[in-house]
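A single chain, nothing else alongside it, follows as structure tokens in the form predicted alone.
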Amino acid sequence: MNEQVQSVASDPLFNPLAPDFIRNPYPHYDRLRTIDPIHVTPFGQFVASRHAEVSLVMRDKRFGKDFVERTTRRYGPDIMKEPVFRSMGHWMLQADPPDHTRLRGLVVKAFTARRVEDMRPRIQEIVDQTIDAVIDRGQMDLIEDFAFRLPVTIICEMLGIPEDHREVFYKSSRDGGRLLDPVPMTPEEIAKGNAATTMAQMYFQQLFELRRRNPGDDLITQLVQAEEDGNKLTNEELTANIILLFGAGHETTVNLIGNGLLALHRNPDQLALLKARPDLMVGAIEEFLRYDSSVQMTGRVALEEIDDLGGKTIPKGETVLCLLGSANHDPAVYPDHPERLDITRPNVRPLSFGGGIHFCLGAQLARIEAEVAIATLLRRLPDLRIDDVENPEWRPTFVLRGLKCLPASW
């Protein structure tokens, strides 16, 4: 035991791609919050791990995204010529006002609470069809066969991706997560990102043409019409933000469902309670978001010098990495055993959807998708067992936290 303590003490405090960190980041966060709550990485980034600083940085107008400047500083002056970074440079997620305000304003109407609530019957239908397809097999991978199909289908329908094109989206690899990690990408990873971006751009350009000729009641039609207004949207912005919405619209929800199901099966008392009391589901989803967030980090750049963030000065232009997963486990906000899953925990307000002007557009959609998916699974497959709850296979990314696969049987 003593040797173990020694090795932990000499490890770098923040090494987010280490296998041990990916398996379970929470003890590492605990050390960060205790020892060095505003930690400086070898790359010169500041890492905020406490709830107070994380929520402040996300909401404070003195912080922004400053994507081009930040990326050039990390990779060198030519990086914005790479297709993957060019595309990301147009994402509303990486934009500051006024661009951010304009881009978000074009899509926000598709995600209002009312419109999302109206989708509930369709969400229920997809979940039932997904379970119908596997129920007689007696086994499935909860990620690929279950968690993945629902959000991909919903975002394809919202965007207006025709049904006969979707198979490729169901089969598409889920390795885009590295783009968001705070550890620089290798040339091979950049090349892979470029290839994926170029493919996506080619596909969506064709779809835009289709929607110009045959408008539908979908987001792409709406954005193509905004593009024709000239000053609202360029073609490059249109393409980049559709790629963003497609990725953001399924990636994190897959992880919310997968991480939530794993957490329940690792805590049989909570699983039994939720089966007995389905009325607890809405609160349970908030606790899943808090307990093992599908997005572990978001970043901001200081737009001016910040003289006191948790006792440190942040020079203008420096990056602050906000550890959402760590803030969600901060005992200052969750005094009652934050490391425990408790679906009846009061006042759970996780930071998992970010905050400030970049608060997740699809937060309500993700909540409803997870709620319907998990409730239906517990109801229809009550004796489902996860094959290996102790050592599931995590994806090797840090910012987007999720499982590669989660085999289960009944």
Contents of the next structure:
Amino acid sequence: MNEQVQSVASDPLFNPLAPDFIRNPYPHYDRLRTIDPIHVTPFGQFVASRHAEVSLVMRDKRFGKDFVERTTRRYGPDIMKEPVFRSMGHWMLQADPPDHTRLRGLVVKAFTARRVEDMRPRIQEIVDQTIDAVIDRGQMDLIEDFAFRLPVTIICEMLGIPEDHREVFYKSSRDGGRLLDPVPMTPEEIAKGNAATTMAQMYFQQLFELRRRNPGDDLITQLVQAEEDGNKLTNEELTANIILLFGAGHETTVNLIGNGLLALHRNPDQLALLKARPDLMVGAIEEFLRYDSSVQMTGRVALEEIDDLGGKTIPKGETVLCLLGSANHDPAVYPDHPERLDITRPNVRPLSFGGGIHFCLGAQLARIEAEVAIATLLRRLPDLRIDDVENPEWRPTFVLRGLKCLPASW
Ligand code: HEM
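Right, the form predicted alone is done; let's see the coordinates for the form predicted in complex with ligand HEM.
Below is the entire complex, every chain and molecule, led by the chain shown above.
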């Protein structure tokens, strides 16, 4: 056991919303992997922390999402009447086949590697405009002024959200992250989630109406046409999956860029190396994903009894939480100091985008956005310094790991 592991030895093994866990979950993961790799939480969930089990659970067909059953078990039978949970119940992210296959099939073409590569010049243009807007100021918040603008603009353009509607999205509170955390939401949080969902539903219904009358070359037009086609998807599914794409499209990539920039500035040798060797960028992005993933966890429900997962039996209907961030630091797969940032590390295949049938639809888009954003920042603002690399302020969510702000100057 290493020093970091010993220093937290008296804390509960898995307390993901504790400030110390949010600040740095990795020593906690080391303990879990070493002491209790399939740990059972006070809520009765099983927590998988090693690469082998995390990877298996995401890919094995004996596991699924079973969203309605799982949510009802946790919150009681009335929970699916709450608008926020009703909407989530239609997300492809929470669906099992055949619904999952049908919903994903309707949008997958917009996210192929080729389609995304074609967006590279536009991504470059947005990043350049973002830097142009702040370059004379000599300082900015790397999250709000830089990392956030690119993914929001891109997903708005893909969905066909008109330019004059977007300002509200740039300023939105980004409270939605709690929906995914493994600790149940409070009634106040559910009420907030309901309000945000209802507002989003109202907005998108109007936009659907606009696109029915005025079709464009965008995903909303495509899905509205699929809805009109007959039995491809219902209006509720359409709305819910647009909300999912909108959220998934920016809550995650902003943090890949933010966490990556923080990691680089905490490791000046790696920063200097990347500045000197921009050709290392593609591998560096994989290492940022591995080193401090913007999505730390996903989960699956056992659809039948699993008699041996890391030595434990998982009864039918029980949830296994998959700690992606922990799997990414498992010395069994990354034997050479997994706790170090090394942009030249060989064979980096992070689980940050999940695995199996739910493998992230936007993985390639996120990679290219981060690549262009970070490369351009290093090139155009080579003397940029982060004000406080030691104690940045983290957002209080666990599944979506990212910074509240990251002030920097040049
Ligand atoms: C760094 C950025 C991103 C990370 C780390 C990330 C991570 C993930 C993960 C871990 C999953 C799988 C969850 C599971 O297995 O239960 C997932 C699914 C998904 N992601 Fe991402 N994501 C990112 C960016 C994006 C972007 C840019 C988009 C869209 C524009 C997107 C859209 C989706 C969708 C729609 C799903 C559900 C796919 C399905 O259920 O079949 N993601 N993402």
